[in-house]
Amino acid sequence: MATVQVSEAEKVYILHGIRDDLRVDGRGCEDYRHMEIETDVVSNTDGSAKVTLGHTAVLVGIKAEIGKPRPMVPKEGYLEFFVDCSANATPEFEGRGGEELGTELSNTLYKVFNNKKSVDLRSLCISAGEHCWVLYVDVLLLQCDGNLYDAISIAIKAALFNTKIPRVHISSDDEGGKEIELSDDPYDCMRLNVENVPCIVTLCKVGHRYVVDATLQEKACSVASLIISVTHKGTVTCMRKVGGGSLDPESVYEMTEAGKRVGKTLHAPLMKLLQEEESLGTKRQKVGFLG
């Protein structure tokens, strides 16, 4: 993770900022910086979208392949996830830097995401035991200013939100065996039900309080952070703590409730922003990448 070297007197005004619930850059404790979504920003993708928060930016890529599905679950299809640290994102990420934290990433996001109570997987499932949709999920860490894993899930969410998969059409040939198809029509596709998917929420604990989408001045000064997947109704589907220091059970339930309360307000906001700039169609503007 990038990190930055704090003085003592800045840990101090940073310190006393946050138990006023005041921080360095004008915000509350639980407060996001600004950010901005594009979706189908990458054309040889099935869904695509790119995500900065305040100054880290995130792009992701869906492919979606046919696969065989799991042994164990014969009637879902599965998602995969690469995180790749670009080094131009922080110096550190330079050389094999990068491949640590990717790997954390990709663990993380494997436990937030691929499970039935998070994305329908069933609705993946092309015939039962035989073949099914696999949705590769590669996320470019493009630059790091603090809170990776918040950005990163609000950029799956959108594009996810944002992939289209092509119609299948299964035939039996001469010899009983099954030939599938699928539809050219960019028009004839399936679209994922994303209103499930959870959206991240990391809290730093800073001092004797915690804080929301910390920077990374903020991240230096915090002794540990729990991180919390929490869905449109404020359901927690996984926590996990980080960092070397510890928390009492008083400060878990605090932080829990926190994110619960924050992650669900997080929610509408993204899709109504997600479905008016799907609603505009060509007529969107175009920015950033394709700009």
Given for the second form:
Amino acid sequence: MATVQVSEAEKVYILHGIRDDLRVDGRGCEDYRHMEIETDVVSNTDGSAKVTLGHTAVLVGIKAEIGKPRPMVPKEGYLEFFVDCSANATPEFEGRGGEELGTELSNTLYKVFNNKKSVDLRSLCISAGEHCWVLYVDVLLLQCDGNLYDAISIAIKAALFNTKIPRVHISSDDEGGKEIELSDDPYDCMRLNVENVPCIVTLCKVGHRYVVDATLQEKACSVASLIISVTHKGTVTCMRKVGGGSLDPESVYEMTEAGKRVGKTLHAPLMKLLQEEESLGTKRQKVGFLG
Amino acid sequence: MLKSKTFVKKTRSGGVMKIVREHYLRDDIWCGSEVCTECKQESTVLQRDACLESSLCSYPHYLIPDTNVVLHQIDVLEDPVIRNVIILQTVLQEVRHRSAPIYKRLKDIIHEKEKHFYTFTNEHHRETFIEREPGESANDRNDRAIRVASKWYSQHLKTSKSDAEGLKVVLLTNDSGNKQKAEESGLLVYKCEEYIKSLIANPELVDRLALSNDDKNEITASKVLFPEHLPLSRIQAGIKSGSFLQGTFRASRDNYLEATVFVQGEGEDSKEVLLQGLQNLNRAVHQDVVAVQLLPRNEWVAPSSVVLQDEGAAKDDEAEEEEEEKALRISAAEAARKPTGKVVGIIKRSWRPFCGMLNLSQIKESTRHLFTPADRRIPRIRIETRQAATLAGQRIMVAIDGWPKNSRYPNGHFVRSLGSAGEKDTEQEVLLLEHDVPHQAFSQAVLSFLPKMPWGITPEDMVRREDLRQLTVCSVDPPGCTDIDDALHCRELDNGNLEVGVHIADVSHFIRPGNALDKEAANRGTTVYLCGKRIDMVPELLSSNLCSLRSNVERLAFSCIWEINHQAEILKTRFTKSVINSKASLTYAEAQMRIDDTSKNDDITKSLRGLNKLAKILKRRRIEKGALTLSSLEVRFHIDSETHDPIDLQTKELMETNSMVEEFMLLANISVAQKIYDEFPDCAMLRKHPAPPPSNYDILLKAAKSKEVNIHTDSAKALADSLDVAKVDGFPYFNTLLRILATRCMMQAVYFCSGMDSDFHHYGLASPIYTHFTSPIRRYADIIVHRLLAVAIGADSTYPDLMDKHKQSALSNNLNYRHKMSQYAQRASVAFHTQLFFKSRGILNEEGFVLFVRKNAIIVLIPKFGLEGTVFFDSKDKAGPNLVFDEEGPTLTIEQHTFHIFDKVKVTISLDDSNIQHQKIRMALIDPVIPGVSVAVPEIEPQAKKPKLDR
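Alternative state: the form predicted together with its partner chain, after the form predicted on its own:
Whole complex next, starting from this chain.
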């Protein structure tokens, strides 16, 4: 993880600021940085989204492929995650430097998203026990400026919203063999219901208080952070503590409450934005990576 | 400008892939029109004055056909009249996707300069590219693309400021939905039929229109004549479960209501299923792959021996039909019944354009006519034409479009005219086309592999060759032969033995494996000799010059040299590539004269005498071993050197020298066969002649028995011996007739790959192994054998295909097919020239012999001309004489007279040209005199006397 060197004086300055609900860049403790979202940015995926949060930039692409359902849940499809920490994001990722972080991120994402409460996995089933859609979610970190989890989760939600899975029909021939038939119309595709897909809110404990969407400097001042995934209703679906320090139960409770609050307010504008963009259809001017 | 094309594809492993292709749009795609001033094109394709006299479009115009118009009406588009056509890329791609042969034809048209066909890449043009919209099918999208491009053209041509005002584009489509939409957007659009019919100046084009299925006329013809064909899925299920059989449909040549389906089984399981009656034939056409269902055993029938030809004018009333079918049903002996079935579906049509002639409809104004194909196995085809009057008397080609179940005949359309019937060139073209003989001129690619002239033998050529130029080699061939592929020599060695050499043109030196020349030769398979014309397998430079072993020039050869003692026992055999210099090219007659002329004593003559002496011994020994001497009459025409018409015809004479050359060729072939089989037991190309099954001999045995002669058919030797002693006093021609019959019993000799078969025996030659080595100029098999032998003696290198037995096997199948077709073509050519001959000779009365007896006819052989003809005894229009057919004889009793095989009869021969559909030799009986059947010795107009006897 990218780190910055912060001097003692700076730390004190940041700590004092946060105590007074005034962060270095002028935000309050529960405010996010400027965020930009664009979907359908990679044409050869089935769904994609690019999210920038401050200087953090992530790209998520989703490919749908036909696979075999897991034996325990024959009527459900599943998701697979892979996080690529490109050395573009920070020189520390060079070589195998980003591997550990990548695995950690993808494990967390798997826990958060791959369950039928979050994504309607049943709709991914084609024929029980035989065929289902597997969504390969590939996350590419383009730039790291803190708060990766939140950015990634928003990008995944946007990409899932954008995902168009070709509609298939199962035809059976005389001997009972089943064959998958593709629709001839490229516009004939299935969309996912992303209503219940959670977003992750990371809260960093700095001093006695906590902040949302910490920058790298703030992160350097924090001892521990709490990752909370929250649905649009404010339900917490997953929680994890990262970082070396400890959290007392009281602040865990406080931070959870704050996470719920922030998460709930995050979902509504996100969905509105995505729907607005979708309604533009082909008239939308794509920004892409150079914009 | 960049767009992307996205589509989803199923992978072979069952996955689904989204594929995105980049698609660039440009603004530098020009319109190709001469009138355009905006486009910066260097050359234009579409003309300024694109005038076609049409009653719909009086202004100059360009045509834009849609995909279906191209697919169905390619014959129309190919017509030279149709010019200035814009082929959109959308159309081109769709055509390519749907039909490879039509795509090829379309490309050919586009490349033809005079046709002014322009391909407009509308899919990459910035203004004509469209993206598929939600809910739009791929076809709708393409239709829209075509409309958009047409729209663009019409506006583009209008805006280009030019004097040629009024130049418009006309969209041709047969899809009414598309047409309506195009009209709504203000385009000029016509149905293809509509437009073609409006071309006042060229009414003949209408005939080339393919009849579309939804033609309104069809609906009125209500009566359903045929059972519906089953859909392919049900056919496949039926074949799998064994209720249907799959096979190739073979129509009978003699009886249009009868056919067989050859069902290929595993090993010996192949069988033939008989089909009888129009209902059961169910619209199958010769060579189609069909599914048949066997009838219950009590409905099985025997093949009828009636000769039935589909007669006269288009009869749409079925009354007659049923009667004809009844004629078939005459119950046959239980034993003769064969598995009988009916066609339930067609798996694959093998329709091609057929040659033939038009039967004019009796109604004068009618545009619907029947077309009679030259091949009798093909049903007659109904076509629509307004130029019937011009087409009558011409050989034309017609393609079948379809065969609806309520139509007695298939529907087709006119493709092209080959020329007047009866003209030599036309007829030759017809018979080459009908026999699938590749006869186009050699392509540039093929010719590029020919050696550069002047050609000479280089020192490199000599490295692995023996110099045999000093030997007294000579060639003996029929007169006028220019492709000399064999030469011989014989000389006495110091030890008293003889050295005999057979030198074969080294064609494989010039034709290297795998190049275009080699592929073309492999496809052609054989040179086809027609009367007065030769269709070469290899280009003339090779066949008549560089490979031909002409006298007094140095030529490359592949030699087979034996040391033989005076008892004609082979002591040593060797093979070598060589260089020879033939000292003389003789004809058979010349060689014979030299041998007989005792005053001549030069080297050539001595050599010939030595060869002749050895050949006689070899022949005797071969016959002792049981080789068959069979007979078939070969006819030779004396052709007028000016008009190329035949002026006389005689059966070919055989001389001693013929058999001398033959004997050594056999010897060389056998020696080579042994050698290549020893070297390459898995991939030697050999030739076998299987022993015929005993049932084949039935007709021969019956015939011989009628003259109280016994023929033994247990082995080739027994057959040969019994044929030798089969003589009837006072009937000297009997033996020849028997041999002719015996020839008909034989199987066809075939090429095969030694690794794919275990039976190598050559029945006719009584040789355990045989191949073809001695005529590489005119047979491709010999080239392969040359290559194998060259590898075996280390004179050449091998290549993978040569050692691949499956490829060899496939090749030999093609060679067998080409060989068979070339023989048919040859026979057809002889038949045609015989007709020409009789046309010039008028009526002749000749003696002949009955060769076969049929239910309603006898087949008569005229030995003088080697001509066979049928004398029919029943005719349609009058009550036929009383016919009693006895299958056991077989004999045919007419009134009081009984015909047996070999009966001597007298017939009158004339050319029947009253019906130019099928000119043919007509025979009618003169002697024996049977009242009401035979005719008087004719001196007067013959046509009037025997109407419709054997039309």
